[in-house]
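Here's a solo chain for you in structure tokens, the form predicted on its own.
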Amino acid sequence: MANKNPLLSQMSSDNSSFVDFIENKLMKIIKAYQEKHSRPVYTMSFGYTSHPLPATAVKAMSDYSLGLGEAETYTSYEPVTGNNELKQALTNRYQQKFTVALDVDEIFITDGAQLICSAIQELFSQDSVIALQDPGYPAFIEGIKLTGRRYLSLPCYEENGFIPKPPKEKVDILCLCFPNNPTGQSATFEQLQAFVDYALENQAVIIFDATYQSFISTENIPRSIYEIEGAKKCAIEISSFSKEASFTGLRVGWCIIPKTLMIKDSKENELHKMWSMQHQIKYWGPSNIAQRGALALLSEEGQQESQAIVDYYLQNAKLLRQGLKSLGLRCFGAVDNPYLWVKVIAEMDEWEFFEYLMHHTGLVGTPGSMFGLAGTGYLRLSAFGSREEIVRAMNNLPASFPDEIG
């Protein structure tokens, strides 16, 4: 059918960005949904989480933020590339959690990932080529498009797992996401040592974003690129205590550059020395308030606190994916990360998709091709909600969907 929506993908012909099509478009469709109807309408589009904070973060920024108004306890500026303790610990979660060795200053702290899947870009020349998932997060695709390099995607359709292979073609640089933002699927040792042996033969560099590694519970699944034999030599690393910790206000995440990181004319350790000068001169990181609470997540009882939260959003996503399923639809993700990655009825397109879920269940998504064209068909259901709307919107689905369609 042809599709009835005029609205464009992502980055189209009015130079709209991803989070502009969220809030002054799709909300607008359930506005103009709203208004003309009583039913519910349940809101998983976004990434926003809704658990609050860890007890322990919480009291670690609220002691030292009064420490900040007496003169014995007062401090400046942390350091640049963010503060040694906090490194110094996620050093250590690396190697107890992943067995993977980090040096202290070959981590920096972030305001997030976001700003990072771009900003990274800037360490290459601008003739580098670049290849991305498609489905794949919008940031890095938009941060391409924003300096006008050259990039190829890596279809990532049902047909293989939506895992892509590595190119065939040279490219320079690798932008990688998994667990898989939007499509929740995880990729195994073996798929990723394909990525880095590709990387190493053509000293191509892979950005990995590694937001959601702590989502991670099945066997066979790294956590971290790290975990795989080379990637030290060819991998950069982000991530985030935004969606594990409900950090996303707090904007604390890091980044990692391995000191034996190298491609075509640079020497070791010269890419690592790149991004420290490029901190020092563009970004300061997150307020220390922020930092202190991070550092606290790092405690014993502090990651156990993360570990309920994220068990908590993991079951919001069982819950979503149960109910659909119910329903007949075809559902992927929902294990090892907190998306639902749902395939549209095949009579319809994803637009007429869109409007028919929430018109008959009050669901709203995002639809797949804001997230690149491989995505079209699909539609991505998060389940950062609170766990009251999930089981409400659950409850009040439908028996069955109606016979007709439309």
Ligand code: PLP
The other form holds:
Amino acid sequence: MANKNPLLSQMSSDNSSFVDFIENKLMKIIKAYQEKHSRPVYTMSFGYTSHPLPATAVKAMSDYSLGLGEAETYTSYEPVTGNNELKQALTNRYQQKFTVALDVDEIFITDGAQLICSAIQELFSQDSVIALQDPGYPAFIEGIKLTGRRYLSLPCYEENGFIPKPPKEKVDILCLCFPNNPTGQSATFEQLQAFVDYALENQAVIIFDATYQSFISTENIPRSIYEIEGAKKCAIEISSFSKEASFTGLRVGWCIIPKTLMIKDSKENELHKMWSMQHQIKYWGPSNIAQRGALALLSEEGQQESQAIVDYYLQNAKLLRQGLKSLGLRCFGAVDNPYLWVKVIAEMDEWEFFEYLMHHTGLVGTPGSMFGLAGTGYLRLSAFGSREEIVRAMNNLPASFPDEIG
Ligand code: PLP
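Okay, that is the form predicted on its own; can I get the form predicted together with pyridoxal-5'-phosphate (PLP) now?
After this comes the whole thing, all chains and molecules, with the earlier chain placed first.
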């Protein structure tokens, strides 16, 4: 019998998830527009990556796949929390890049970050109150709504530089994502320290989504929550190879649960053990082929190739930002981040602006309210498309908008 979960009706006003909205509603609008107009349309609403995979990962995966067809080199299940070499290579990356010391066991290899954004909430009791950024990555809020937990929003406006302060109220879980999708902002050491201090004082836990950590090149911006003092006692980190190495289709990410992490009534190591149990019962991680590809990414050559991919997307982001700024639009993000957060022209609502931009420039973004109420009045553009398309779109921009921008 179908699970008629009444909470599903809270997902959005028209009962759809974010992915549903993008794949169906938004695509229908674009299609309808294209049927009426012959102008080119550049769809930049999605996080779909376009740059081909790093060659080292491709080779590692093809060699490994061929080996699976031979008796001598065939392998069966990977360890349930992930390939040990991959976990070791990740601890090396944390040590070398962020000066963060992790135990290999503290890392769990996952099939990307998406599932974990909501599944990690299962570690905590049903009456836990959650605070989360608004606007924010939809999987967090959708995960909360599916379970019916109470939550409060931490609004991210231009006035607070899109970085909220810790809540005044007491909450049990804080969901944070930096560099942020969709606003494109990164938090400073001080800003994150305030959240860690809050969590320690209130025996709360931080769920930190660091999916875009490799996009940060500005000095003195933390890339992992564990760069913040005290975070290993109160934070879980989620991250992924999806965007930094175009691994979206391969599905490899990771989740870090320090053994020292404790919340009010838990004992040391308890949350870590509970998450190991979840892996044993439900997940078992990505395919052994994809894990070999991820391992290759962490070789010296793989890291250089991944960096080239990150630079490619960042250059796309820069071109987008320059192009839209030249039209007089107020733009945020797209530095240390592949997303441009564009303020809607004053006298329009965001759907009017969405259509106006599509009509005058061919650019299709995602209206900001799809990421939360406080995102209303903005539009997100993704820089994950191909350079050719971005350049074509920017070359096709008009010199100015026909109407005056308010
Ligand atoms: N978290 C954030 C902030 C994201 O932007 C995304 C994907 O766009 C994800 C998680 C999910 O990523 P993955 O492909 O690793 O599941």
